[in-house]
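Take a look at this single chain in structure tokens; it is the form predicted on its own.
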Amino acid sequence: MQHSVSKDRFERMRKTGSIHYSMEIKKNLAEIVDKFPDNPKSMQYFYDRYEHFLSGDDSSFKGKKVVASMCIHVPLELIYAVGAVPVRICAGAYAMDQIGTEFLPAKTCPLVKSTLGAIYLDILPGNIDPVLIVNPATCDQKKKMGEMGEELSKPLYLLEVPPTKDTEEARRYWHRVIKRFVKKLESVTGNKITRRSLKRAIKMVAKAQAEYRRFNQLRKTAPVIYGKDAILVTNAYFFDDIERWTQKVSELNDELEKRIEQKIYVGKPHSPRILLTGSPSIFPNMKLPVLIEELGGLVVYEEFCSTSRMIWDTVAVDEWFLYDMIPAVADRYLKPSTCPNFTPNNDRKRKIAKGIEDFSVDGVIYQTFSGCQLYDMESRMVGNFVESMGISTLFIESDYNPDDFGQLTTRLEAFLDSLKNKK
């Protein structure tokens, strides 16, 4: 696409986009931090990472081979095992959404437009220059965006995903896809996946997942951290050094344990406990969780592909041989997934029901981005199921535009008041 506009215009777009993106990061981060007086001290690391890394003021990946991804179905263990670093580039910036609008239909999902805008302008997390961008076929809009690879002058790779996960045929197909992906990774990095490198990668990711499960266990116990912070912690997994991220989450967990002992809680004693689901909240588009908690609610659990679904499930290995580990990794990215790309998707109802029970949820808020057909079409199924459990549900359709705060505020206030009256 770069050749479709003049070089001067492209440079102007890039300069303007960078400025607006930086301003958006700073503004939204200030709202997340400054409007809440009782943030855990250990959250400062994560606040700093967003400010410095996303704005490009960081050299963590300098000299490293980076494989970018646009979905949770990309097996991170295989990327680590080939000696590269995975960075998820799904974007939440309105500034990049506006760039993407120039090339995609107006009704396209804002996440897709924002991601394309960031790729086009080369405004990626940490100024990375990926050797490969992996684009799984879980979303029709992302899939078609992949056809723009030549125009984007970027190495996009389509990772085929079966439309169902419950048949043996789908599983065998997915295993073949992952074997091809291994060959592609080895080709672009020049490194082979070995038994030792894959075993180390699986254990490294499992250690991060263990800390994340501990984190959520603490959130079940008492309201010691806001949901907006929990989303920031998991979003940081997109781009942070995994071992450092694990250590910092461990330090945060230690602080939360002390908060539980000392009964230092966030929010108010009878704050409605909210489960967020639907289209994912990705920084800097945090307006919904922040607004919920500004208005007196508390987001206690998120059933998003940018949070709980991304990190929770671990690879189950029977034998530590390469021909056993690769299929085990493949299964981990297929079987537990509750992506609305799959039909049927009864597992999603089961996981939402468990989240409602485990986190003592009072109400569910279902977020759908304008143009996000998959989550929009599943909203009715999920809503009917949640209502059958006696739990109130609010459906919110929004995008990255900050101008709908007034309407959102009115609807959220009414919903939260109804939950307070029930309590």
Given for the second form:
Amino acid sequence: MQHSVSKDRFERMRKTGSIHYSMEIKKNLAEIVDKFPDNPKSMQYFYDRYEHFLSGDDSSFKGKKVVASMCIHVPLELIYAVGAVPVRICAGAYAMDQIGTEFLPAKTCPLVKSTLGAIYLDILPGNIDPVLIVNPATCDQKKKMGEMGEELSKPLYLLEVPPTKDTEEARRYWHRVIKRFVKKLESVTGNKITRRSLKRAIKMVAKAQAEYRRFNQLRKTAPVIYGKDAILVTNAYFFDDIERWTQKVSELNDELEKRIEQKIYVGKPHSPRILLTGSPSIFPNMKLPVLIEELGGLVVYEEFCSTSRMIWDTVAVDEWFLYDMIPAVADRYLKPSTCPNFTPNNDRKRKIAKGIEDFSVDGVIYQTFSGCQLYDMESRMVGNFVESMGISTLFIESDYNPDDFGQLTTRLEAFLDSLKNKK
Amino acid sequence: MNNIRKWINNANVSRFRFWVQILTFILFVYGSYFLIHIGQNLPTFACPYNPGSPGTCFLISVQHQMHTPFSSLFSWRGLGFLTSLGSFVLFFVLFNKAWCGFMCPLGTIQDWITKLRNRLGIRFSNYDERSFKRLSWIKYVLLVLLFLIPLAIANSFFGLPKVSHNMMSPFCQICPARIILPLFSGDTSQMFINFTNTTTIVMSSLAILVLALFFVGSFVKKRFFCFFCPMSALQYLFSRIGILRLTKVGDKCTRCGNCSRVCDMGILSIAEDITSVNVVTDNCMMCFKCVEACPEEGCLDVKVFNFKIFSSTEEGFFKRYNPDGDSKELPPLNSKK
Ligand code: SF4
Ligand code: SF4
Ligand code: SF4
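Okay, that was the form predicted on its own. Show me the form predicted in complex with its partner chain next.
Entire complex below, previous chain first.
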């Protein structure tokens, strides 16, 4: 790599990087947990997971090969089916963002910088050492970042996501890409995908999806959980053992059900209900949701690739043989996606509209990371559409730097006040 | 009421359909042995060449009634035809295209062939859905010919010579039902090549060819014959007034494509179309597999008039496609089999 650094310097960077990272995690977690009264008991599990975010959990990765992914378009079922575990490594850490800045143009999106920083320093969730890092060809910055990762001699693999998802051509192309991906997975893990292993994987993920959908139903019913917690729950799906995650979400759901019966709600009765969309909030970068809720708003639905877009959609297999199961899995990772990398992307507008309906949303807050071109470009289209539904929108451009708290607070306060007045 | 509704929405319609198909197959193939007589002008292949048939297919009536000079067609015989058409429509509107999905003996046989292929673990062939869509016109052409040829036997069109009498009931001559269904009553007499003259040789050879295509086609492509079926074309003309309906609420659709990927007819519009309410298209056989596969609450509905009888639900989806559906536990990990 051009910016090659001496071994010494690397070690120093790694050391300070991980210290900063740990501090960031502690600090942000405290913001999320301590500033809010009466968090659900079952959330403790998730808080703990983040507490040990970097040290990882030995049992879930022990003796397993890990396939890292950088996007929601990587079919998890296939990774489980070759006996490996997927971990999504898209990073939200400012400490890593600063490392990434060393290699990438200044105006790059912080998510990309942060992820590259983490790959470079080998500071990944759970301290994993992936056998493959799958980089889907979505936005240009990710694509190019992947190329640099390759120069760092990391095992990067480009998954060719088509630029559109509406045509049959794109679908066929994607099916072929996935077929090749299966071969690659089989060769790096040494395991073959079998009818049985894939069926098991599909069902395992479906269980998680069913539980997640139940979670959403509960959120729809009553304001029982803060958005900041909901985001943490989905965010844990990145790296948690999936069966345990499902179990824990189920426990949380049970608790929330009880809370609904007892009418223990979060926020105030007149808290403006917010839909969040745009560039994804990924722990530890939780500043936007936390701030909104500190200021008296309530995030009720997130249309993010770190939340609903990642887990919601399901696999439907017609004939339970590999020849139909693999394309079925492939379809699930293409057709329902509302990633702005696809053109046209009317489905995203429709999904937001449905979110507004279902969750009785009062206002939409659209987050764009500075440097994220796709979300920035779609913001106008989405904004106009949302306004046409009679819902006000606030656009926030932000990054991982905690410095803009003051400015964000002012803007959010004004927006939330205007929503309150409308109510 | 809500419990009943939930029970139905969680049900496995495909399994239900499988049993209904067996029953209706017995009914339409052996009915007359049970002294059942349903009637004439049925909107399905109740083939009168089969001694067990409890009624007759509307297509044969059409071909007979069209075999008539224009002068009488526009008088009493025309009235006769309208009456037959009326009874066809009456039968049809009751179940709409579910005649295809649940009752047609030819459809059922094709589904059995698919089941057999599935048992053998042989994959289906992948075709571009659009190429089949492009062949959709064939069934309409067959339908038109089925009216025109008998007319051309009885009349001269534009001074051309009349078509030979050997072309009587032209569709029946090539229809696979005429050959297959009698076989179930032990009657093999339809399986032969008629050497009377050139026309009969050509037509009866064509019939054997269609028969072969029927079996081979439906082995590699689900419901292959249905893409070309003139009955389906005729039915579709009246589908809008069907009492049984398949409707969609576009706003609830994520366009995930689950429905179209499980559709035996490979209908893409069921997923893509987010504006129409009525989503029955010309190839649709109202099997409701799409409703089973849709994970969005109340996105696809089966209705009788405006009363919902079966809707897509989250819970139903996960019951049918998920562990709890067939077994509580995930299959064991040792996957080396
Ligand atoms: S399309 Fe024709 S062959 Fe197929 S089920 Fe319908 S009537 Fe029967
Ligand atoms: S399965 Fe349902 S949500 Fe998915 S595309 Fe079909 S109708 Fe839409
Ligand atoms: S659209 Fe639905 S009802 Fe019609 S044939 Fe396809 S799966 Fe069956």
